[in-house]
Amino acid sequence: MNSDESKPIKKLSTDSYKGVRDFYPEDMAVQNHIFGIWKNTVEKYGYQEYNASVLEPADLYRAKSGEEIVNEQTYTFTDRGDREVTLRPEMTPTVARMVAAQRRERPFPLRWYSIPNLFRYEQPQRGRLREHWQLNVDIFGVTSIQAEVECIQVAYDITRQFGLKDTDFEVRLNNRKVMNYVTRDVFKLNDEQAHKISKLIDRKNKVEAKVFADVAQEILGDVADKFLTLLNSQNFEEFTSHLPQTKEEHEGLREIREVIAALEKLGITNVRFDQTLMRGFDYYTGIVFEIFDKNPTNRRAVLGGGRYDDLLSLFGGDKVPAVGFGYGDVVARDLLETYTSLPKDIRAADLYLCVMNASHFDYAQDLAQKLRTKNIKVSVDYSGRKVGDQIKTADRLKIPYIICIGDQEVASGEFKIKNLVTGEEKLSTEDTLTTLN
């Protein structure tokens, strides 16, 4: 006997890889519902859909997303051509590359959106997995704050579509220009200190207050207390009161005021300045924003984005102003569960043909094809089981109507259509059946 044949066969696990999901039909119904909300909303604003490969050179993320992202949070490997490749953790560098490649051929401003599959090697938790889909919305070629206002308006509209009222969430705003002004001009930090404190601020709500204060003390030394006072300000007015008198001239502060005022004119009044909002990516250059769900069940950012005017210059040529945001499907599903309900209509078809005898398969198949030309979704049971079992299958599949095909139906060309929900039956023929309602 061959030694290999004597070895017991190892059973493969039916579990999916940690941090990713299998999408059974009912899950796909939810996913399609989320995608439908996203697409319908952004297309009302004139955004066009694009896509790209899930594989990108690792240097693309190392250059602008940050070394930490590549080294600690990505699936990066060397391919057979000895090239370092990354499964994309985000879409912004990819769309920047694509726009840069055709900047001379495209009419600006560009309004693009995509729903890519993204990968992050991190600890799975509520609202965050290692693989997810994300709506990305970007506008290119607009230097004014109207680009920020439009992106926030789109994000606000989407969030309302998930069932949230204005009292359920906040639009939080900050500006990287302001934080650069604070760290470099007001507190005179060098580049290394400014970078460290920025990364610390981005983690402020994820660490204990004492730990945060101790690390800030190590970075800032004598000015730590003043910096923490500024950072703990309760609103925009208190924050600016701690800045020098020349603050009124600062562009970043002016932009925050203008964005808030413009949003209020559009009826979006649940906007709040948040000086701790940094958005972790290094490429942001101006306004940054997020929508924050205040419900205790979620209590987290459901989307985030901002202005990144310098990113396209990485590929050579002139800068192209850009603003965009990302909205993940995992947290979108959480919103549906919290504020409305998950879609329940997951029926596989409109009509189920139960076939009593194998000799009638051809007739059933022909009937199904004729009905499909009338935009009726038809599923045919070729199992040869008892009719009662076939009807049970239709019911489990949530298919509302059935027709049973037997000798009488084949001979007469007439059949009864039964509504499995109400029990109602009606007589019809191939020619008279144009709708099931």
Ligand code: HAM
Given for the second form:
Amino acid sequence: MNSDESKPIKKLSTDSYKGVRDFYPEDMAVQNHIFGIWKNTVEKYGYQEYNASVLEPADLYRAKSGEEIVNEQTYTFTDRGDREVTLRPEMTPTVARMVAAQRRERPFPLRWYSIPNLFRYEQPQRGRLREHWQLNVDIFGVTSIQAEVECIQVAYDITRQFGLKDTDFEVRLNNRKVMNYVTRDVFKLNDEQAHKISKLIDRKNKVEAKVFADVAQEILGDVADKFLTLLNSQNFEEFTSHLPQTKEEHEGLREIREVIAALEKLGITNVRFDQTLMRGFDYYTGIVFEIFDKNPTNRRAVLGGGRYDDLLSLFGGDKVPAVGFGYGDVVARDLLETYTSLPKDIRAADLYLCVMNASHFDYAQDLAQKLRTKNIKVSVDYSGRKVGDQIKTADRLKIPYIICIGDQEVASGEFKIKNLVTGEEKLSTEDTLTTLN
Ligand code: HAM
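Show the same protein again, this time as the form predicted together with the ligand rather than the form predicted on its own.
Zooming out: every chain and molecule, the one shown earlier first.
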């Protein structure tokens, strides 16, 4: 006998873990809609799908993902074999590992996409959770800025399909090469100062202006004012006017100019240089970009990406240039809600068989199976409840058609199909019924 039998049983909570979501059928309909737009679009550009496990060795992220992600945001644990394992917080290190492993066998340029579930220990807030799904689009083996242009074009294409007009959002661009040039060559900062200031700029919107200026002063000393003047430039022209005027334009600045011009040729003009765009990850080496929703309710990056030419070399072997971006489903859903509407077609089936008597279950099951071979989605009510209640269930499940099966239907093989929306009824048999419309 169980000695605990007398203790009251503590009820389990129906809440999900903090910051993660349950996907009820309505939510799955929205998610499938988002994934559908993602997949259709990227496949039109020739991207192939790949996937991997959510578990990765923790070391994979230590090399180049950046301190914030590794120290504060990963779910890391030790497995029974004493290995440190991380629930992947992003897909880029995984895809870099996979491509590096097969770099000799694969034809380049390689265009790959995936929609992984990712986990970050973040403070849950609008647009940011502890779990999300993220479209990853990456192109490997292209050194020219055409790779950036194509990625931004794909990202733009998707964003338009979520209902946004050009005036609703903005593509923001920066270049790691420009930041390196500014911090090292122009301002002669040492590695530690350069690193600290870039992390500070990355947090610009999260700290108060006064705090920002004070910390910048601490890091930069005498040159702080000059640096902040450069950082506060209103546009690309003003920014470059604060830099030393050389005969040849700096490579990083030229790339920005070229990407903006190439996008313009494609009709994408809501693009802006943003010298404060840092992107948290350490692996980016060139152009970095984000798309920003300008709507006051969202006001955050809906996607982010950039060039990371050195990441694959971490796995040994030749260098493989790479560019890509990640687009999250949480913000995608916010966009749909703000700019269009969420999909409403969440019917559980096309047809519901209401069975008036338990002795007709076999007949109903048989009829359902025959109709399924005609590609009709059929669900049978085996509850034995009153037929009115069964019809109510069909209605709540948003199933548009019903057939009530009783003695008469079983004897004659003839039944009425009722459209619950219009009330219309049609007489039919299992042979004459080929489609519901
Ligand atoms: P990321 O900027 O960290 O980049 O994330 C990209 C997008 O994923 C964000 O703009 C947002 O839509 C979504 N996202 C990120 N964190 C969360 C969160 N906690 N909750 C909900 N949505 C989130 C990367 O992850 C890079 N690995 C992208 C990349 C691919 N770079 C090159 N290739």
